[in-house]
Each structure stands twice: as C-alpha cells, then as structure tokens.
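The form predicted on its own is given below as one chain in structure tokens.
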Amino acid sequence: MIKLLLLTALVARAAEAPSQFQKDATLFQAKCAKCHTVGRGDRVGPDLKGVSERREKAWIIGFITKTNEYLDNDHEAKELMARFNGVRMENTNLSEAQAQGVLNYINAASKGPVGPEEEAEPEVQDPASKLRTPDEGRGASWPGLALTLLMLAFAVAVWQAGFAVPAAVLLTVAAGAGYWSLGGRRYYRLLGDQQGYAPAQPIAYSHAQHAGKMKIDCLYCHYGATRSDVAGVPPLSVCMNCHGAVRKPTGASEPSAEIAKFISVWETRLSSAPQSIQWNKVHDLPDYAHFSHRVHVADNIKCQECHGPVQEMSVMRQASSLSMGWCIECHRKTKSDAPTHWKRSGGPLDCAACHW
C-alpha cells in the first residue's frame, strides 16, 4: 500500500507542468545562451542585461523573430553586428509569443536571482593576469640556470686546482643543465607524456585567428563544455554561422582555400552521400580517467589553464602533460594560492572522483 502511494505521488509530480518562467528559461538556454549572457559580460554577442532599457520592445521582438531581415535592412542591427566582429546571428525561428517569453526571462534575470541566490562572482579587474598557464618548457628555468652557473664556477675552481678530468666532467654536466634550462627540456619527457603534440589537421584552422585576433569566445564553438563532460568538436553549422557569408580572409581578393574545404563538405549535407571532416584528436585522456568540462567551467576555470595560450596557437597543441600529478597539484591549491577568479579552490582528492 505504501509503495502504491509513493508511486502515485511520483507520477503526479512528474505530471506537473513546468511553469511559464521555466519554459522561457529553457528557451533562452536553447536559443540564446550560446552567444549571450545576462549580467556576465559580452560573449559572441552583447550582454543582454537591461536590454529593455536600451531598446524598444517592438525592436527586440522584431529582431528575435526576423533576424535575417533586420541584419540585412535595419541600421541599428547592422551597427551591432559590425561591433561584434561581423558575426551574424542565426535565425531563431521563434514566434512572437516565444520571443516575448524569452524577453520576459531576460528582464527577470536582469533584476537579479529569481531562485536560490547563487554564490557571488569574485571581482577580478584583469582575469587574463590571473591565468596560470601550463609550463611547456618554452621559457628559461631560472633555478636551472642558477645551478648551471654554480657548476661552471666550481669547474673553473677545480681546473685551477689542477684537476682537469673532474673539471671536464663538471663542464659537460653544466652544458647539459644549461641546454635543459633554456628550453631543451620540452623535447624530452616520460613515456606516454604527449605534451607538445600538435597533429596536422585536415583543415588549417587557426585558434590564433579566431580566439586571438577576432576574440571569439571559446564557449561559442565549444558550447558543450558548459553542459557536458565533453567539450566536443563544433559542428559545421556553427562554422557556417559566420562563413555562410565570410568566404575569404579580410583584405584578400580570392576566397580562402581552407574555408572552401569545409564549405564543400557542408554543401553535401543533404545529398545521398554526405561527407564529414575527420579532425585529429589533440587531447586524449586514458579510458580509466574521467574529466568533466562542465564542472570545471562552472568553477570559472579558464580554458587556458589546462589547454595553454590557445589564443596564440595557429596549430592546436597539447600544452600540459595531462598527467595525474599535474591534475592533483591543481586540486591541492588552497584559497591562498588559487587564482582569484576561481569560485572554489581545493578539488577532490578521492580516487573515485576521476577513476570510476
């Protein structure tokens, strides 16, 4: 009898219809959150907090429901697109009633939390200055150089004392330490450590151009990182949001050969033999290790802290070792030594957290 009552209660609860606000919030997440935030700053498009105070309601609804028409003909819409690197907003295919619901959600979110109050975002004047990018061995190791100079001085003293062979040994060791300290260490690593791996890709995609020069947010393309364990490779439809119009580099007279490659693949999507692009994986954890992008992004950890200075990479490479020790070192950081843009510090150290 008790089981029957519990089952009845669960069925009744499951049958409860979500509130209109929940429907509007879901619609915003599905249609807008990839490019816009409400109160968290500009992303691919402008921050929408207080948008009803900046624009007339009719204009906002019209822009949401007739995006292409506005971007082609409306002066304000054209200026907005130009201000955000010419990235064209894709059609939402929403009705006026749905657009009104999305606007209702934006207006409510603009006034502050509508549910349990979230942890306040830490204020950081310059987030980039707080990043701790992986050591790729590309710079000088000052402790190593100090040790090299010390060995050189000792070798000279031994030579002057008349011990030629020990002095030669010390000079050889000092030369090796100097080579290691000035960047040679990046060419030598333990078995299985793929740090520095940068495979050729079927299309010469440049993160330096897109994330660096054009300042496209990482989460615009890798939107899966906010809601899934896996960041994922962006589908071609994301590329075509921009390259449906942009077919050649800025200032170039001829179309780009690399852009033409994926456009030709895109044009086969409705054919009887659709093609795909086989990207070569750069970061590959062992099957026995589990990593969640969603958890780390929610903690406000920046992509560069694991993937290195992506905005400078013409060819994507593995910047960190991805070793267990490297991960554990980060999890052990306390509030005193963790970057200030983290929401929390001190990750789990339980084996079961990463090894299921």
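Requested next: the structure of the form predicted in complex with heme C (HEC) (the form predicted on its own having been shown above).
The following holds one chain only.
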C-alpha cells in the first residue's frame, strides 16, 4: 500500500516538475547567458563549448562558485581575465550543486542536441507571447478593407449606369478608405498623441540586439522601475560592464564605430570636462499627470503591456498613446469581465490619483 502511494506520488511529481535538465538550462539562461554562449562564440566571457575538455572539473566548479577568490589568486583565472581585457566575471552566487547542474547543461549543450525529450536550447518563453501588447495600428484593418471593396463595387455600378461624376467621387473616397485601412491610420492621430514617436538616438543602441537576441533582462539596465516612479535610462557604467571587453560585433574584424563613440565619452569621466550621452526622451507625460513605475511593475504588469514588443525594436518607439483614456481603459478592465492578465487589484479612477 505504502509502496503504491509512493509510486503514484512519484509519477505525479514527474508529470508536473520540469526535468532537472530543464532547471539547469533555465538557470544557465538566467545567470550566465548574458555573458556566455555554448558554441556560438565569445561574448563578454569565453564560449563555454567544451570547457570540460580544457579544464579540470574541480577548477570549473571552484571558479563558478568562488569567482572572486579565483580571479584574485588563481594563476589560470588571472591569465584568462587578462585575455578578456580585465573584465571580471561577476559573482553568480551559485551553490556547488547548482554549479554542477549548470555544468551538466554546458556539457550536454556542447555535444549538440541532447535527445528528443531534452532539447539543447531550452524553451525560453518569450515574455511577450502571452501578453496583450498595445495596438500600434500596424497591419490591415479588415472591416475597413471590406468597406473599401464594397465602395469600389458600388462605384463601378454607378459608372455603368452612366453617372461619371458621382462614380469618380466614390472612387476617390474608396481610395482614401483603402489607404486608411492598409496602415495610413498610423500617421493620423489626435493632436498631442505621440504614439509611434521614435526619435533618432546619439548611439545606435538596439533593444532588439540586447533585450531580444541577448536576452538581457530589462531590469539589468532599467533598475529604477521596481523601486521608483521613473525607470531611468542606464548610465554608461552599466554598458561598460560588458563593453569594457566587447569592442566589436560578433564575428566582425573591425572595432565598431558606434561602440567607440560612447567609449570615447566614457573616457572623459575623470577629466576636467566630463561628457555624457544625451539620449532623446521617447516617452513624456505632461507634468500635470503622475505615473509611477513601481506600483505597476510590483503588480506584475509586464513592461511590454505598456511599451509594446521592446525586445523586437531596433529603434525605441512609443508603442502606446499614453493618453488619459489609455490609462483609464486598463484601470477599468482590472475589474470584472477583464481578460485574465488584467484581473488584478483595480487601478484607481478618481482624478486625484493621477492629477495632484
């Protein structure tokens, strides 16, 4: 009897718990992937493909769990750091068991695909896939197109009935409706509505590359978002955590001119005339409306629900209208018949919550 119970419990656990391999893979993605790849070249740190063949296991585990100690005292670690332009690997705070798990993942991924039920590349869930991102008026409007076709057919009928002038007017209106439905509506907004605004920036920094391809967490750079009203744009020191070492795009032979631009600015920081990068502001509410990131982010609203698919943007743009109606619409939907992701504690509707 007890055996049977144990067995069912085990089966139930196996069914719901992700495999250990999945857990190790996820840990690697969360803690290491922003600096390392397995088989896709050096990033901030070395490509870890085949690391077990070039180093002792004890050394690797020691290096991962006691990084600072190794970088200060171990001859091989110091040599490696010199090769990586003196960039220190950050302390990852893993336990030995976790480090062993991550190493298992690295070893498996080094060999390529690892069997049908265990993918080499863990499924990293695209955070935007389940979210309702703002409607940016991209793509065609089907009702609008249907109306256009109807008008066209009507214009032809009127033409055939011998009324040339009304037919021409109808045609013109149909052409306008077609343009509007096929995306023209994106360019026409109420005065003061800045949706879609995407100013050029002094450095060609790309969210698609950093937050998308490299999967760097938004909060790594916009750490203000969980603590204060403003999310904040990161100072150059954050960029230099990586660009102290990364001077060119993967695979390129020449250093990147874009990276060189901000490194030259960075190098003035201790001089008598320090410079800074003047990023152009994209989002800007009027001063009489108050918005706080902290409360919204604490309520587990994803950045993408308000800012759109940032991880796909090579140039940052304002995805939502930021109008009062937009704020209120979501605050209303936090009540009763809302789509599930909006079923949270309600947002306020009184004027004084936002205007004070």
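In this text, the rigid core denotes the largest set of C-alpha atoms whose superposition between the two forms falls within 1.5 Å. This structure is a prediction, so every number in the text was calculated from the model and none was measured. Numbering follows the first chain given and starts at 1.
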After the core is matched up, is the C-alpha of D42 off by 2 Å or more between the two forms?
yes
Does D217 shift between the two forms by 2 angstroms or more at the C-alpha, the core having been superposed?
no
